[in-house]
Amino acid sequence: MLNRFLSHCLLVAAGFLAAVPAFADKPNVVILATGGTIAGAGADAAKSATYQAAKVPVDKLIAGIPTLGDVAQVRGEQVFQIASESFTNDHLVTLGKRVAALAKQGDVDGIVVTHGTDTLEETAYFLNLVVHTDKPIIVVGSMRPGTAMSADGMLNLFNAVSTAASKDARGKGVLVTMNDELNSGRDVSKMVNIKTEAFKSPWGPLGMVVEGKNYWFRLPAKRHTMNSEFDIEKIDALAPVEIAYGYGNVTDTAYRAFADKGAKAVIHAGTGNGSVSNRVVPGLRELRGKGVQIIRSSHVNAGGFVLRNAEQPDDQYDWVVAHDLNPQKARILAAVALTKTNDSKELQRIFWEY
């Protein structure tokens, strides 16, 4: 009788284990979808640049990659369904609060944000500044829609989920996983608009993803996530910050117009070392005297680096320099920082540290 009872128990246990999903012991990853090319679709497989962005819902993106279940238990949420050039500050705050809420949940091990590539670098840097967690947050997009030949979205998303599920990605800040590279959300930028290797960091990637395994070569040096003084839970709106472009024959018209519309800071996207035309200097000094922060950055594509008191006497004019941040990332940092302080010395400290 005892042997028969034990045999019955073993059969019941075996049946129970067989019924447990294969992913029960795998990390839990949430995909927050916002639209973009990775959710795009075109009418012709030969067209990789002619398509409609933000057409495919997140459930279909997930269903299109059955092997995601091999690395994580995945579920998706459709936060937005837009092309990323239409992202606003309000979209950033909404997304940031949702990412932060998920990061606090014990049943979430990593978060992936699918995003259009046009402003992907801005969103990645924003999340890097304001979400307090050491859990992996991966922002991912694609340069080609899923309907195109050699579409890159499927592998990019698989690598993003794989990275979000990995313990070795914890504590490294927000990452961008595209074209098999692991880049810091702080550094990476879109350098080309029609190639799959479009996203690069001027200081090189943090690592690579090869067949679902991460290989790391360096760590972020700037403050981020858990070590940031900014917290999305305390931010309901970003400060209005605009960008004015420097070029030959430039005037101060754009700077003045932005200030008249209520900008608290204007990012000067200057040539070279954030150079400012002598035709523009008087106007910018006048705006600074009225309380508008002037922040010098460079529109050099790969590694624009603005030195304080070089080209312009920043101390004398009470201007801020953006360090190595490009104009669009400088706008993000200024919009976040100005929610806490309007002191130019504090702003300069923040630009050095982040």
Ligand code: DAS
The other form holds:
Amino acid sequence: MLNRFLSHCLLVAAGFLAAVPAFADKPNVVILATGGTIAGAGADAAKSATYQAAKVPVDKLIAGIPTLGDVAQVRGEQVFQIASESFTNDHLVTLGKRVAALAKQGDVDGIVVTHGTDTLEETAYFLNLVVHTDKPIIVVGSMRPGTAMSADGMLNLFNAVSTAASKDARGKGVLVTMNDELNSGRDVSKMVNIKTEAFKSPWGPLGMVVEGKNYWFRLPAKRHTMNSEFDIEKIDALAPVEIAYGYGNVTDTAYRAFADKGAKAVIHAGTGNGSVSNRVVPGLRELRGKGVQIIRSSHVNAGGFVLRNAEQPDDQYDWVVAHDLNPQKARILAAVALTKTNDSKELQRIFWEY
Ligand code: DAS
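Form predicted in complex with ligand DAS, following the form predicted alone:
So here's everything in the complex, that chain up top.
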């Protein structure tokens, strides 16, 4: 009799446990959705480039990956629903403050930001600079909408959640999981606009994520997150910084126009080594004399390297060099750094360290 009673209790208990969601003992991951192609939808499965971005809400993104509950207890927030080319500094500050607030919560183990791919690299670098946490923060997008054949968003998002839920991703700065790779939010950039293998770091990925497991091969070398002197909790607005493109036949019109509109710094997206046309140098020196910071970057796309006094006498002109940061990343760092200092020597230190 007693055995039958005990076996009955065991069956009931087993039944109860089976009803408990798969993630009862799983890490807690929050997905902050902002829009982009990963939330895109098109009318034809054969069309991977013709669709509307920022259509699918975060709860549908989560529901679209049934096995997500095997790796984490996931909940979503719809922070924005926009294509990322329309991001502004205010969007960055709002998102950064939400990420920082969640990172401080004891019931949050990791954060995923779903994002359009156009400015994903800027947001990832921004969060890398200003969010003080060692919890994993993963920024993820997709090159094809979920309605297209061989869409990449589902696996990219699964990888992002599994990485956000993993202890081994802690302390590595903001990460980007696209196309099975783990890239540093600082280094990664969109190098191609029509392939799923679109995001590359000039200095290589940090690792790979395969079947929900991370394989690490290198670590970030620059300051980030917990080791950053910048804190989103002390930033309410970014400094106005603009980018002017260098090319043959260029004039200083754009640089002057940006300064006239109040730019505190102009990023020179230079040819080659951040070179500056001799038709533009006098105008940039004049702007520097009026207090505008001039920061030389390079628009070569597979990884530039701008060093002081190599192509231009930066010491003499009191200009800053962006080191290996592309123009859009240099803008982010300058916009953050100028909230703390307008000293060109301090700015140059910051560009070497971050
Ligand atoms: N317009 C692009 C964006 O939102 C779509 C994408 O690739 O995500 O960044």
